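Here we start with a single chain on its own, the form predicted on its own, put down as structure tokens.
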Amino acid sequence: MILDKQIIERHNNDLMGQHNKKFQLLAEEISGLNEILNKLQRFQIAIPSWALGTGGTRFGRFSGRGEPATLEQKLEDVGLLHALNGSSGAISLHIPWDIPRDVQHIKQLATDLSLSFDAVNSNTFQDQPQQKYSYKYGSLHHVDPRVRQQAVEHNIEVMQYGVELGSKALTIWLADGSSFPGQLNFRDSFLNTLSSMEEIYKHLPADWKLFVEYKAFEPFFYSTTIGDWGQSLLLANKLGPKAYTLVDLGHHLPNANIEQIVSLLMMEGKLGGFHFNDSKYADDDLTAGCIKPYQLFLIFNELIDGMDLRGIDHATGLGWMIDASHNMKDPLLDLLQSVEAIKIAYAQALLVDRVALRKAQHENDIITAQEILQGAFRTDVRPLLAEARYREGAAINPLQLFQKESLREELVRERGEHSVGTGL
């Protein structure tokens, strides 16, 4: 469905009086207001195609209603999100779940919805129909060179689809690993992975990036071949200047200091992008900011510090994407909440007085440093986000509008009660 702009205008008119009061009160306290609003307006978070349907767990999946069953419907869902919040202007496709059968048609639809195509994602953690060799024991790290070559060729194919659509990056996440001691040789597995990625890297277009994602465990539980940021960085350094580490917030062991990891990767010029989510234990894939909002703020604090130091554009210098699994909430409502939480953390980090913080750090003034950070974090920046959305022609309160207009029910009427998202 395509949302009528008049619906957004009526919604904004109804909320304008209340919004103006909140915004003006906050605006009086903020220096550099217009610059902050401009940055918020430009900052976009890509939506992954697989997050538009209801996910599940190892124990089962409870399908939602009116899920997008085709690539066109997935684009329409992201277009709906972008119309509501003005901050979801890109979609990330997963191949082979999202193979575009008519590239020109898909590109035109994306243009009509004001969307671009973010990084494309390969899939060597599942066996596909008519696949010659199985990935049961791994893909790019496999002991059998025929399996490795099959996985390499798949990644090259994914890049070809990406080139046709206008993507500029390939994300590789490997399930490769082991569940039992002695199952594989760690050195051989790493070297096989490196060799496979070198072959993929040769086919990377000149203006593309290769994102090397890591994960501590799951689906294997003794070792993961790319298990942490150090192993990812090692691969990225060996591959070359177009290879970067990608950080998924859920792909760490509990209590990992992700903000420190981010800082060091930025220092090395090897941070490629983010997959945002939240967790209590590990890869829980929960709504961004629902468990650890302060950690999300601290991560953005380091990001802004590093990007500004290196002269990196906040909106385009890194890849920003959500990666979540919705098994209880309406996926679109959850994604609206995640985008809001990410931009809240970003806006709060923009408020940090970096000169004062640097001075406090150099003077070992722990109290002042803590107060500077927590003062920014405790600022309710939601009126800033609402103003930025209003200036972009989006909704002052996207979540409220989605629910008030019963947009899920409209999607159910269009697609049917039992439509199931592809790839899930």
The other form holds:
There are 4 protein chains.
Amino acid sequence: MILDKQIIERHNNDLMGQHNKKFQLLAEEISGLNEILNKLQRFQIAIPSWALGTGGTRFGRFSGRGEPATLEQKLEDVGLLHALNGSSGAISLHIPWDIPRDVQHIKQLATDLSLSFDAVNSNTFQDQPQQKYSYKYGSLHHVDPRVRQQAVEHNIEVMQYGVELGSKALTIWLADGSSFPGQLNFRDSFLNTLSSMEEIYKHLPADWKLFVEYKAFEPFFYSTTIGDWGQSLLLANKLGPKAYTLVDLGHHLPNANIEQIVSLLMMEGKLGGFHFNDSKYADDDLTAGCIKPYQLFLIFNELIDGMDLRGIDHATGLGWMIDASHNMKDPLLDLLQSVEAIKIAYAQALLVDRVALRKAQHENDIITAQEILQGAFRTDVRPLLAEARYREGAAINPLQLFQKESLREELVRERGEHSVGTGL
Amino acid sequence: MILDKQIIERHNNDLMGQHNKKFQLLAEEISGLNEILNKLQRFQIAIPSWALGTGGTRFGRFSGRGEPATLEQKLEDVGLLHALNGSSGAISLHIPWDIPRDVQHIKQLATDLSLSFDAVNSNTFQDQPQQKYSYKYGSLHHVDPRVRQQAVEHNIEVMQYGVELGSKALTIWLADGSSFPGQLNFRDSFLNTLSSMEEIYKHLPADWKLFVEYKAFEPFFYSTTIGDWGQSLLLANKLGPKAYTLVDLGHHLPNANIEQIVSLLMMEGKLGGFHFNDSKYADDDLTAGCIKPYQLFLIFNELIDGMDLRGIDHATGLGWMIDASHNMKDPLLDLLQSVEAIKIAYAQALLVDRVALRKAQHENDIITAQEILQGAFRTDVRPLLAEARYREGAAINPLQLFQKESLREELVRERGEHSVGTGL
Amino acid sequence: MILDKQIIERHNNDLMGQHNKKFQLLAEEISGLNEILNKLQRFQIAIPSWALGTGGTRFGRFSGRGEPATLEQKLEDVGLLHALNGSSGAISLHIPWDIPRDVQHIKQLATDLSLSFDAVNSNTFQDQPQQKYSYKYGSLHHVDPRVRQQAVEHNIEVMQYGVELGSKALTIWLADGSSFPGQLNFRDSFLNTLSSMEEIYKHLPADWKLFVEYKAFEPFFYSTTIGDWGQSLLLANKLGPKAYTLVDLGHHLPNANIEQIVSLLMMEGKLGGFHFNDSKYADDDLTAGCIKPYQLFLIFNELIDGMDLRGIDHATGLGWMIDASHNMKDPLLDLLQSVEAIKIAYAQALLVDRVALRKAQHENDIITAQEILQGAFRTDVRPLLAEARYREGAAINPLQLFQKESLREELVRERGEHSVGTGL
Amino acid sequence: MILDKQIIERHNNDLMGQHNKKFQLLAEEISGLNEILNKLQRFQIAIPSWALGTGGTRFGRFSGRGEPATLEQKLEDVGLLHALNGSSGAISLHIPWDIPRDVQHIKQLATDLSLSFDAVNSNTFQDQPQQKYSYKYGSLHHVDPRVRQQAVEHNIEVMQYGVELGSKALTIWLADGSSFPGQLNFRDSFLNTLSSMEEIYKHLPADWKLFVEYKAFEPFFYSTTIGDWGQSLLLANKLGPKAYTLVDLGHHLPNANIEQIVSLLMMEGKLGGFHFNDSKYADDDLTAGCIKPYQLFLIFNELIDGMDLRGIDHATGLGWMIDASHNMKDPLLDLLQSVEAIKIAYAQALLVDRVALRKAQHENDIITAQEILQGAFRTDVRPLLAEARYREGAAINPLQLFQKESLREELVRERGEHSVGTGL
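Starting from the form predicted on its own shown above, please give the structure in the form predicted in complex with a further copy of the same chain.
Full assembly next; the chain just shown is listed first.
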């Protein structure tokens, strides 16, 4: 399904009066308005191909309706999101769930939908039917060099698909770990992982980045071989200048100060990308900003501070991706809510008066520093987002449009009630 | 597969000399030795039917070998465990995964294997093929009375199976909850749950108990409708004298003092049963005692204190069950390790000098109180367990026997490499 | 120091133009505006007497300046806050730190400052110079009945002071607990606490409430005798209809769903009051709303839902108090920030369309439920608060006025640089 | 008070018969017994000077009796511990609490008591009376270079005291951090800290080590400038080969896998030392091994593995120190319990069959790996510790001797009831 532009125009016309009023009042108060709008317009958050279907837990999965069953349909879903919000202009593929059989066709379809291909993702946490060695006891960290070699080759293959599509990064989320004390030797696991990654790194195209993700626990419950940012950074430093740490918001121990981690990784020039989601307990993979929106704002506050210091372009310098699981809600609506929450946090962080903040910090004036951050966060920036969308030709209120136009029903009509995506 | 008694005898003969030496030295130091051995012999921990196959996580599942594919084979597996350790003389069935098609046959098989039927477990956290209404948004707490009614009827049906088999308790683990703020009204959810449970309670046979389990989170990630012991107790009190709280060790927030909860539930006469496992991060469902063995000991310390005060028989007064997930290890070996760890904790707690402990507590003599508990915990009680097993006709070292006799290989020969149990 | 009304008027005149513009736009969008403003005007948050000085940690304390050294000066500080924000019209006294030597004088001063006396607080977690028995090993839960009796009598004495001043509630925060396994018997500790509280309850005036606070840990590090809401509710139910649970936001295990606890306590008619603060790790006692403002909003969402259902007056039905520790920031400015954050959360929760929310919940429409809550939270309600303050004769921007008028400097002039309050 | 050797001899004679019996049985089973005993005899755990008095919490402090009021008395206390357990042959001084006024006298006293001087500790988390600039907003990370310089000079001064006494390491526990979002710039704080430490490092004597401690939170409650092992390692790497990370068991987020951290730090050659204590919730500073003894064992398992791989001497290669707070128990008895628990964990870890463990790991035989670790942990190694003490001329049962001989009463007679140590 490709959304008719006229539907968006009609929607925008309906809401324009109300929107303009709010936007004008806000506009008066904001200095550098156009620059902020420009940044909001350019900011794109990639959608992973696996997020378009209904996820589940180990206790079960309750299917959704009209889910994309093919890579083409997944592209169409992301295209639909992008048409609606103007901020989802990239898709992140997962191999082997989304192997492009006809690359030219897929590339053309992406171009038609104004989509680019974000980082490609390898999968060595599941066994595939044809696979020679099992990943039951891990992959890149495995005690058996043949398993490691198999996993290395899979990553190389993933990069090849990525090169064909125009991706510029490989994300390795390594689920390797252990569930019982004594199961593995931490040092050997780390060194095996390093050696496997060095092999992969050798094959990394010159203009690519390697993102090394970390996670505190799950699917293993005693240790994870790349368990925290310190371990990821250690690996990235040993690998070389094209290797970076990737931060997923749900991959930390309780109460972790993620914004500080982000700040220090940027200081070291080693923050590569971000997986957005939210959580209350563990890696809950909920809609971004639905539990701790202030934390999300504080993270963007650090991101902007760090990017501006190093002259990194907000839109293209780092990898931005949603990585949530949609167990309960319609994936497309859920993704619209995630993108909205992310851009709200970004917009609020753009409002922070950095000169005044720095001055307050230099004077240990905590009261003022708090007022500055809270002042930005308490500002209702939704009119800014709507305006940025409008200027991009997207919808003033994407979620409302999606519901009003019964877009999911249309997808069900096209795809059938019980279509299921690969990898779910 | 039924284990030949002679295999056990031969095994015991081989180990007897070494065993006796250790046991004798320990025996000299322990007062009330025979009473302790008697308690250890009588103590039985039920095995849930779903624990006999390989579990998984939301990220995947790596199959084991020779798993029981039928209810009969599951009974045989538990029978094998019980023959080996003399402490696994009960099985806990899960409906609809283990519906007994031929009750008399199943009962006879259980009798032959010296097994009884522990609490039956209902399942309203997954949809079954024939089911009219979905449990996607919950079951007993559902806003729609028709869904609640369907879930109530399922529980009644489960009890009927249980009555036929000779079970005396229904365990309700209610996965109902929400993953997003605003998704449900907490009060309505609680009251709907209460009203559904009242309906179930009406059908509870006169000599049965209803176990109300609680869990902090998962599979829902914002709230669980029976989220902690306080909520479970509230329900149990409103339901009546046959309703009890059931404690699963993995169902708490980080750092919870579970032993205090156990003590207070016993004080209120409302502790019904226990699900054993261990965890480091969340509901990891690892082998009992593999992460926090001292906590397990402290819990048994409270259990014994509370049971003795109320004159509750250790072996029969409460429901004891393992509830772990065996993702990585051979389920039967893992269960042997769990039972061993549980009985070690129980034996150590039996060694606590309660008169001296109470005296130290009354004098605020923390040093001595700590010495008493640590002294019991640091005692190597494995010879006591071995002796209790020997006296029961079971194996001095069940795990060693299982491995030496290649029992899993035998099961694979019988059942095939790739047999898979229901519900996995 | 009593603030000259003209200062506020001048301040308001300066800001009125800007304020009116923002307020008008918001006013157009809000239905039931006057009722909301009325509620905001009536809502008062008590200031505890110990919050007016600089707090510390076990590692040290860094003094502030011009702190109130006498009860009179503490009243003046709260009077100043109330003059500025119109929402701090009550003070909560702590005995023995704030024993009123001349009751009539103190009452008259409070009346002059438009202050009432909120719940009185007992202290049995520290030893006082003249005290016969030590609270080192606890107070109301103590194994020695003489210590319990002493602690009971202290609470009775505290109520007598409260009666003289016009308080209507006694708050018991019981620090009793243990730091080592085995130190105490959980059951005895609970029952001793119950029996001590029954004694106190007997002396509770007919129109008083008894607030039973709970806390997960600290100052004891293994168990707290009233450790969670379940234990507090158990006590409150056993004590009688005048006993209630009091919730302090910082007194929970990591990740606790406090809003659900609040909802269920209201369902049971047993929520008595609230201590506001915020925290990232433990009982950090930070400014309300400075870490998790969305959680604060969700709590108010439940509070309003529960109060409206039971017909409880928002302003007077429950006890509202700040309980933070001001280690780093000027206490008065910090309190202004806390009150602002609390009222923002309250105002946002008042904006929630409860009919629509309930409808969405009944349809399991999670997307819409989330939109409703996030929509309210994302609204910039600061103009509403400013308007409510203005209508009360308080300052449009209290914090700005405090700083611009150098009020702390004035207090330093009056009280000296190094004045220190009692109990710090 | 210097303990008469004859008291220990008499005590040992009384217990020898019973001891020998247990020891002999254990000795038969252990291969390499003498080497293990030799290691146990040589293993020394330093006692910090501040641990000899009663600690407190922010809510108060309940004094003990007969506490050491002078540095001489502190040395005597440690000497007493060492005479009793043969494992406390070093003291760790804290400046400015324990400035040695007469160095020769102090050194002679230490020699007489067979004590050496462990790492010296600086203090920039409290203000001292004569101090020019306040550490309210931090020290080495401070925005003001003058405060940083003052803190640097303090550390240099601490090293000078250490050189005079024969210490070989400086431990910096930097409490610097922030309690509110926005209070500081994480990057600047890190870089300021680095630059301050570089200054200190320049003054580090050639044969000294610099220990960089980290802590997740407290006394600051939003961020700590050296918050985790990753940040500490980053600093240590930037500083140079003499800088190392120091691990304190209580300084982590909930559920952290500390043994993995230890393993990786050793892999990097950057683990410098260890602060022992135990905790359930936060930095509870409880007796070592009183909450999570299995974790302590697992940590020693990694330490031994790492030290043996690199040829590091167990007794001298790393810094071992207790860092607990004795709020409730007699500090000397508490320290005896801590040392006992630490050496039990060490002895159990020495029993691990490393060849078999490595083989199991290489075969992914998790069952066996778990059996090996649990087998070692379940062994009652107390007779080994007693024998090691006996061979050192120390007491078979130090705690029993301390209590039977009423040593605390003797100290009270010498020092008076209410003596209080510096820094408490």
